[in-house]
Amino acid sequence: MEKRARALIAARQRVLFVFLINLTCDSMLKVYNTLHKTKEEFKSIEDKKIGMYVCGPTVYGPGHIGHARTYVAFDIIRRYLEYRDYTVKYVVNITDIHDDMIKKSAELGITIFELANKNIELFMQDLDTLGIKKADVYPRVTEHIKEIVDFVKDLEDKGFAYETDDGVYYDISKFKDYGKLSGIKVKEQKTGTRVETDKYEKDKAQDFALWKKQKDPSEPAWDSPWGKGRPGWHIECSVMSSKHLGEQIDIHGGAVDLIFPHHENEIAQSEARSGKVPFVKYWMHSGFLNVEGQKMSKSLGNFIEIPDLLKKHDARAFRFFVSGLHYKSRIDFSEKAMEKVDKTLEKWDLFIERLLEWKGENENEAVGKLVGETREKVVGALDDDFMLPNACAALQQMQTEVNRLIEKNEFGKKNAEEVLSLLKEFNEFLKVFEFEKKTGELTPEQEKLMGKRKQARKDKDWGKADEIRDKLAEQGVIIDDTPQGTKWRIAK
């Protein structure tokens, strides 16, 4: 009965979000779509549902923080959109056979499949711990073979791809439009040959490998009207969005290199064969991700794999991170930047701490305008593209007005219930924000400096008072000094 009554009233508080902003929120949602290099007008294709993609991880490894950043933009995004009452299919791939995958089988003596059964347990805990929502579907390449090789069957049958003695290649020069997303152009014929990996150079467009035949019978294959052989990289995404969501989606995303050639020629596949355009309304691309100023990379060492940024940075922290920049901005993660993150969560964690047991008297009307004023401004900015840095500018003008009034006494009980209702309706994407006290027990060392830094504050010996201050937080112990008292707690 309990969880009946909690469920029944989370849905009164999600129509009671909705109303809220159909009543002080008019802005119209924009969306930057690569394909026409502006922002536009979001329409879904059917109303108030859409189908979203989003390109996932090839699991020959451990997802690295370039990974976390994408997937955490992208959940933030379809968040806010189930938050603006839209209904979101939401799909992520699991590339599980590529030429990567059976490198690296190969080198740890064991098979792909084991490969990407292990890592694929790793990518969802990494999901998980990041707070980023489970998607609808998680469709794995090798679960839709017998649909990709329909799919290079009727390209093949359009004209749109021809076999060679190694493999199915697909004909650019035979779909028109080819590098209207990317802006590649291609020349009457072809401009280079055909290459054997699923690795492309990015100056270069050229036909690439739908199908590749079995070279060596101790490779993955399966049976196909070419012989034994397993699928080309990009006709995958083509298949399973096509499967999952349709011939023609609402909004595809993935990180910025994936434009050329992946995307592009799903574009070409997609279109060719069923000859809807477009294949997608919005395309959508997260920035790049240096690591202390370089691009991230194993001969550097600073490729950090999600798992150790996990054991070094709290998952709120990092969503914290990727939720101050702008999903397209290319980010620059760093030591010094996640240190800025961090005090600046515990400033919001010591904000609704001080929240939750206030107790004034003096409730003040102008929070209500207040209240109202942050979410058009916070609804505003994300719904321009989802400007995430405007939002999160707004959220902290608001607690610096909220601080000031409970300076001033001139806050109450009910003001603060206010406050921290918006603060509960944004974290529905956000996910960053804790509602619950938490306190932890003093050590008898750190009872003893709280006694000297309260007497040292009673003598006015501010100086010593704020070395005793940071000494405290170095244990751990996190001090507020508020008008009802000093307020500690424990970090997490």
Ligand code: AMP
The other form holds:
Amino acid sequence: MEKRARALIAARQRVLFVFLINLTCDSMLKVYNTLHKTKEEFKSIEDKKIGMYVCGPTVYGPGHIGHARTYVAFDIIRRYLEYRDYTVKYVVNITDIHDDMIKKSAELGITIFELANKNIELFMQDLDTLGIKKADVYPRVTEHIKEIVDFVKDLEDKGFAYETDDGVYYDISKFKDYGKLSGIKVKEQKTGTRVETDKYEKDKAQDFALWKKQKDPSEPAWDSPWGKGRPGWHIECSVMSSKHLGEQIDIHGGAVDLIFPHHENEIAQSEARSGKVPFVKYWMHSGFLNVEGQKMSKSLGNFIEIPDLLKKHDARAFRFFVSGLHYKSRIDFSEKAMEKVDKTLEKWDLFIERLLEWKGENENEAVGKLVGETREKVVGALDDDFMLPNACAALQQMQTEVNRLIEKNEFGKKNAEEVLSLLKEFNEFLKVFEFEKKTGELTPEQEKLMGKRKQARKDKDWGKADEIRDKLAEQGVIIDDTPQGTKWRIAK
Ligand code: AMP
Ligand code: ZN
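For comparison with the form predicted on its own, please write out the form predicted in complex with the named molecule.
After this comes the whole thing, all chains and molecules, with the earlier chain placed first.
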């Protein structure tokens, strides 16, 4: 189909979705705001428009599945807001200058630009394979040095920053609201305590570097009123969010590790400079991903890069896995949990295939009601601070009910189309369903196994039939015994 024709159909579908949501669902969107530690009614600053900023990667190495959790969680949130008829401008920054980048590029004997370019390419590939919609802008720190210098100069002129031998620091005692996001107490801070590196002492409020003076000619550096140097870590997000979204933004996200010091410091910088409060209306933080009960780290050897995960599992299964828990919950990743999700996804694939091929003639009026109720439950769940697990449970209930009607032959072709249309509608933000059959052929050996299994079922030798099913599944051939006979599909 021509691109334009497809775009037209998608636009028409959108109008229909919005109409249906408004018709059937009257719930209002609520968001948990870390700033107030409560769930609040969501109201964008500008009607129907949202400025959304999510802290992106420091590109000194390839991304891992912890990053993927955060990016997928915010992708679903962003897509859901669009489904709810908001126009979202989505910005994800790229930290391409950082202490870790300098260290890593020296280790590898390449420039920080080479290191950044290599990892940005990997990052973009990961986003593609994970079905993540591209941000409107991916601003890079090294492309905003002039804006950063101007911002720091303004803070200095306004009395919020001071120069030392090694840099320019933010004076947190000058910002009366310091600590309002994280709850950190400034009173406990010894005057003049500064943190030069990006590594904070845990839970200790300190003056932080806005600009770091060059110590060694090998360090990357740019000109500034304070001599050659480079930006500190926190300043980039204040500068790039205001440049691309304005001085006040609707949603700012990142994982929970960033609440302090990074986001606390962003507030101090942005509100001090613009005088506009709040800098961010809704602060949203995703939970951390742990592996087999442990914090993911290279030293523990449980660090899983995104392409390695995707060698074993469908990217859609990872999205499903992330959707099984609320975005704020900590996720425990394990092979066992992923295998369970693989099976759930297989069931969905088979279910959708069944609907696509369904030719039943007994249309059932109750299906329209079932579809309407499911829409209401899913939208209601997502309106409640993006409660995806409840939405998934409602979809699962619908699947069970439809299968029951199919078994009883109380389900028609039009009913199948209705259910498929709802799944397509939700797939706008879930991106877990596939509506085209994966083509493939069985090998002669697999054909033989299928024959043997057919015979085993005839002989009511269920143990043998199951054994062959598992063997075929290991080879990526998924079996479904339907009332119309045994069907198969290629898993990946
Ligand atoms: P970084 O590259 O470490 O600066 O992280 C990029 C984004 O991924 C930030 O929003 C982090 O908060 C988030 N992130 C990093 N590690 C994890 C993890 N293990 N689980 C969830 N999110 C993470
Ligand atoms: Zn940031």
